[in-house]
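First comes one chain, alone, set out as structure tokens in the form predicted on its own.
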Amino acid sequence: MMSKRIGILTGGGDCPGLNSVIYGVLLKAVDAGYQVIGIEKGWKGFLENRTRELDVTSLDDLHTIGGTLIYTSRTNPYKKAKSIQDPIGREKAIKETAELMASQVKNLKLDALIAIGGDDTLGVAAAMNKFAGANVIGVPKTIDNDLSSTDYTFGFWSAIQLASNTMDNITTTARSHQRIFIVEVMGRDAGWLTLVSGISAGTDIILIPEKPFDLQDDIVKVLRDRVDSGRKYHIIACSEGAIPTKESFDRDFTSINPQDIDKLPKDDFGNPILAKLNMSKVLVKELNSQDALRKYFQDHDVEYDIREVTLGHTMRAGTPNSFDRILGLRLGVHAVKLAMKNRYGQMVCLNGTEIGSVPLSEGAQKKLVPHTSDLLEVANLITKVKCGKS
């Protein structure tokens, strides 16, 4: 009897971990008797027959290096047929393209598919099983750690203690000058990244897309209120995707307007790219303008320098910290075991301390900040606080 073959890929950004899932997977596969086959670059790969057979015997340890030996990219089989405007048209479509990716499940000869990735790649997964019954499992994964039904998503929390490190850093400069650094954080529309790295460094202000941010109320007068109280340097870490309050746009921006944002170019899934917007720039730009401010600052014999600092792709990089690497370890071999017992179109994921699976389409959801969340008090204590206002 012929062993089962299992296909795997990374799709989306690379992101700490990604390795560790993959390994997870071998561990459990050859224990079982089964093949392991990587599928190359992701989406792209799977369409182009881009397939080798892993070797367990061969990658000892894989686990604690970062980055996936199997590639990746962003790209989206569905693209086309998304753009169709007439909705059943659209629908139409998306069916079709979900038979053709499941019959290339069939094509590679593989009894199953595990998908590892965001809320994109996994869309994609679930879109094959609901139109085509594909043998598809997905594996959550992105540092943004916003997707709905698992407590955390692998990658998360190495990303965050990398940006936290970076704003510990960063305050030796912001100190030794007098400075007010403005430390951008990727994370797209969600901001459990600027958030948690924010409060994890104590930064003194936290800008995320969740709660658009008053220029004069969460930043001007708060830099003041911090002067008044004899601090000498500021960090605010922004969200790649935080924006201004309507009322702020209209009252206090020059150099960007809401059009602007509008304007963004888009990504394979139609997301809008938020890191070409610079925000953290931008807030440069505004606050150097800010002359009462600057004149309220010097008054007090505190420099006036304001520099920026992007993360990007940084917070992506290196190894996996431990808790990553035994999530995702974790999530492989649970991701094979859904396989083995025939358990299609789910998603592993952490609840609490235990794995256990949701419906992919359930999963692929997105997660947001709440603005229920305690991380968000806790945030606004260290900010009222560090300004003399308890």
Second form
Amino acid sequence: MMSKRIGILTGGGDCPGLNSVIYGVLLKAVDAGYQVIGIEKGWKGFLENRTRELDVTSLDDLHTIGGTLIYTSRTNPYKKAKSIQDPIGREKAIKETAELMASQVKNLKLDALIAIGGDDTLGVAAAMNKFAGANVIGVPKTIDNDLSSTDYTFGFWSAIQLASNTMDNITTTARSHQRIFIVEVMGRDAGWLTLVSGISAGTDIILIPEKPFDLQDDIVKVLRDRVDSGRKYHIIACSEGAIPTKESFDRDFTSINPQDIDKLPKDDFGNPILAKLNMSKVLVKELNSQDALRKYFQDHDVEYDIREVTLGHTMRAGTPNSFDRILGLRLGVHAVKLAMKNRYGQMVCLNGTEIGSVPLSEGAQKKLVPHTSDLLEVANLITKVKCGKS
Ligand code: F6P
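Let me have the form predicted together with ligand F6P next, following on from the form predicted on its own.
Up next: the whole complex, starting with the chain shown before.
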């Protein structure tokens, strides 16, 4: 079998398990007699020729270490092309960019490129393959778990454990002070992280982007019922992308309006930087002006004291858990197997318990929490039952 030079890059937010995939790639590639070229800083380094050969013998147990050894960035090579208003001009510019990107694979003397990333990074790879036939293979990455065609993305369960542990722990201080804690969880437009970590910790209210909330029905009423039933502290899991319904926005919100969300700064891929909004802080403000609820708490001899904790990047921090280490390794090994068979334009995925692959164009699509998800049913049951009297 001919030797190959395989390039590997990581793009988008870092995520526990990135190094596990890199190690999986290295194990299989080295065993096959291939060279692995690390491309630093995602698409940015790809365009700037920032490469170095990775030597597996100096990287023992890399799969156990968090983050990415080859750095990452949120660089979008199609940014300029995608900003073109005229659809024909835009399509042409995207094609030209894809051709330029594909020629860069050749300039770097790579036989194959493995791109590890979320929908943004993989979208770039998919267009390179679609418009210019580049030899790319995708590996789905994100703590958000919002990629279609894979049952889980690596990093998700590590992030869930971190968030769930914090929510578990926050109950002792919430209980001691009789406080309401709003815990803000990452996840821009997908609520998987908030929903699953919230259920895991048994939080009393869960707010996710896919189901806009009504401040009165989904928060004020629930808190009132909880106090009525004797509960004295409350934990709300709030996704950073959770938003009120239009009706609730107009009726209940005084500190922000929908235009404030539209005006948020955006990253290279056009995603709003929601940390700048800080929905949990907004909710603290809005709940602080709910005088009737405050009085209800006081009449029931319960403190009305609302605090927020934004988990932010702590959710992506530290070492991957065992599930993500193993998933990462398996995905990395499988990606090299696809390169060995010259099967490009594919994204490796987890399908039940098996590792398989799907066309990149399918895999790079978003997966949001469906309204029919049984997880939503579980969350709603927890909220409902924990409002009731025994
Ligand atoms: O895409 C993963 C993610 O963790 C989102 O949940 C979050 O909104 C975003 O990254 C934050 O990215 P950055 O580190 O660039 O601020």
